[in-house]
Structures are given as structure tokens and as C-alpha cells.
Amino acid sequence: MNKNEAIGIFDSGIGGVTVLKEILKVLPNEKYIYYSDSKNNPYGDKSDEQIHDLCENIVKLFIKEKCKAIVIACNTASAKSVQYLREKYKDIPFIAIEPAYKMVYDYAYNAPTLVMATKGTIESEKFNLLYHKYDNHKTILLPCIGLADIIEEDNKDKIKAYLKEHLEPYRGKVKNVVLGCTHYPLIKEEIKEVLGQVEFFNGAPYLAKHLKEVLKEKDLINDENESKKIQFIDSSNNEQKEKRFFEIIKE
């Protein structure tokens, strides 16, 4: 591994762009390869073994590209497979996203909280350990089945209808919203339209900070002041997804 090699980032779709945007703020000189596995999206309804296999195939691609670190920007993949990957590929640093529930404990413990996440994340052992350790006893766990898919589609009408149906019962009743899927930060304004004024908690800024610390410790930060290079790969070869990905990067 050397400083000039790329950082690999993957998600079940383009939602992980919200993680990459935070990483770019703290590591502006790096090269990145982003893998959007939209062909197999969503991960949330797949078995652990299926998710292991999907993640491992992507990791093998990143190894072939000599990536110096791998970011798992998918909460479901992180919850289900990061331990498996770390044990199998011991020489590669894996930095994994997780729902920012501990932040509620640290900063807003007494406020009623809604955790929005995929069914796979909410049912995972990793999330449940986190949840029971920091439970404020005022928390609702909401599996948002299908929401990542319609965000991926970028269908505004479907998104608004989904949120109205599933979030309306919590309007005025929650103050904190944990965005437990990397797609969800893309629709914060739409969520506020239904829930009212809420405080969002998102793990991406903390992942970015941790990634920088890991690279610094291994002396792998690229200090050369070159324009950042981002390579986008989509498993279904969807050009529209690539276009939207780079539009979001520029926002």
C-alpha cells in the first residue's frame, strides 16, 4: 500500500454518496473508487450469506485495484458483514458506517427519538448491541422497508407519499431522527415536511473523521495538492445513476 492508491467506497446504490461528501471535506487530495451495487439493491431483505458474498465480490475488485482502505458506506452491509470481512482480509483497513444512535446518548439523551433504518440493519446483532447499550427508553425503531429503493429511483411523488404514510403518526412526537441508511440524508427536507422541526443524527461525518485517523496512523494520507479523482462504477451500468451521483457531489 502507498499514499497514492485509491480509497474504495461501496454501497448498495448511490446513497453512499452522502458518506463520500463528508470524506471529501477532510481528505480532499485522495483518489476514490465508488462502487454502487444497484444490480443487487436492496441489501436489507437479503440473508447474511448473500450479503457476505456481495460484499466480498466488491472487496475483491477493490483489492485488484490496490485500494489502500475500504469504506463500507451501507449500514446493512456494515451491520452484517464488516466483522466477516475484517477476519478474512486482515491486512486491509475497513471503515464501516453505523447508525449514529450513540450520538443521541451523548448529545440529546432525554429527547424522544426515531431511528429510521432498513429492516436488515434494525434486526442485526451489531445494531442491537449498540441500541441496548445506549437506549434512552424514548426510542422508536422504524424499519423503512422499500424507502431506499424509491430514493434510488429519485421519484419525488413516491418519496412524499411513503413518508406521509409511515411518518405521520410520529409528527410532533419525536425530536431526534437517526438516519440509519446512507440514502436518507438525501431526503432530510422531505422528512421535516412530515415530522416538523427535528434534529438529525447521521454517522457519516464521524466515519470520515475515523477514516482520516486510520490513514494518518498508517501514514497513508495523500498530501499532494492534486485535484481529486473519483471513479464511479455501477453494477447495473446505469448511466442515469452516474449522472445523479456526480450532481449530488457538486451540491
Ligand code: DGL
The other form holds:
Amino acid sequence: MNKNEAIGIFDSGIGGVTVLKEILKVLPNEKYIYYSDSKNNPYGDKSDEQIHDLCENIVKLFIKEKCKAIVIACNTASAKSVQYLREKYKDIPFIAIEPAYKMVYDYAYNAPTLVMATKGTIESEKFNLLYHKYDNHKTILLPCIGLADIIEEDNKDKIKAYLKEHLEPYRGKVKNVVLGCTHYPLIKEEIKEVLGQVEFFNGAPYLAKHLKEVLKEKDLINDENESKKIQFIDSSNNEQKEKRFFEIIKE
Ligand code: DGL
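Can you return the structure of this protein in the form predicted together with the named molecule rather than the form predicted alone?
Now the complete complex, all chains and molecules, led by this one.
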């Protein structure tokens, strides 16, 4: 592995762009290959075995492209498959997102908390270990079935209707909101419209910091400025997604 090789990053769609944006703030000179698996989304309601297989295919592609590290920018894939991938592909570092529930414990323990994530993440063993370790006894776990899909579609009306239906009961009752799916930071404003003033907790800035530490420790940080640095691949070759992805990167 060498410094000039790319970092592979993937999600079930374009949601992981919210993670890449945080990474770009701390590692601006790297090359990135972003893989959006829109052909197989949503990941949120698939079985562990299905997620293992989907992740493995993406990992194989990144290894073929000689990536020096892999970022799992999908909470569901991280929750279900990171351990499996780390055991099977020992030579490449995996950096995986997880819901920022420990951050609530560290910074806002006493406030009522809503954890929004996919069903897969909330039911996973990995998330449950985290949850029971840092439980503040004022937490509501909300599996947001179908929400990542309509964010992926960029359907504003459906998003607003969904949030009104599912979040309205918590208006005024929660202070912290854990954005436990990488698609959700894209709809922070819409969430606030329903819940009112809340504090958001997102694991992406911490992942970015951790990725930098891992690369530094392995002496793999690229110090040369690369000109074409982000390659976007979508498993269903959807050009609209590519367009939206780069628009969000620029915002
Ligand atoms: N963005 C993904 C996550 O962080 C999942 C969305 C999906 O269900 O595909 O969990």
C-alpha cells in the first residue's frame, strides 16, 4: 500500500456523501472512489447474509483498485458486516460509521434522546452493545423504515409527510437526535421543522478524525495535491445520482 492510492468509500446509495464531506475537511489531498450501491438499496431491511455478500462484492472491487483503506459510510452495513469483513480481509483497514450514541453519553447525557436509524441498525447486535453500554434511560429507538429510500429519491413531499407522521409524537419531548443513518444529515432542516429545536449527533466528523489517525499511523497520508480526486460509481449507472452527489459535495 502506498500514499498515492485511493480510499474506497461506500453506502447503499448517495447517503454516504455526508460522511465523505466530513472526510474531505480533514483529508483534502486524498483520492477517493465512492461506490453507491443503488441497485441493491435499501440495505436497512436486508438479512445479515445479504449485507455480507453485497459488502464483499464492493470490497473486492476496492481491493482490485488497490485502495489503501475502506470507509463503510453506511450504518447498516457497518453494524452487520464490519466484523465479518475485518476477519476476512485482514490486510486492509476498515473504518466504519456507527450511530453517535456515545457522544450523547459524553455531552448531553441527561436530555431525552431520539435515535433515528434503519431497522437493520437498530436490531443489530453491534448497535445493541453500544446502546446498553451508554443507555441514558431517556432514549427512544426509532426504526425509520423506508426513510432512506425517499431521501435517495429526493422526494421532498414524501419526506415531509413521512416525518410529520413519524416524528410529530416526539415534538417538544426530545432534545437530542442521533442521526443513525448516513442519509439523515441531508434532511436536518426538515427534521427540525417537525421536532423544533433539537441537538443533532452525527458520527461522521469522528469517523473522519479516526480515518486520519489510522492513515497517519500507517504513514499513508497523501501529501501531494491530486487534481481529479473523487471517482463516483453507481451500481445502477444512474447519472442523476452522480449529478446530485457532486452537487451535495459542492454545497
Ligand atoms: N445509509 C444507510 C445507513 O447509514 C442505509 C440506508 C438503507 O437502508 O439502504 O444505514
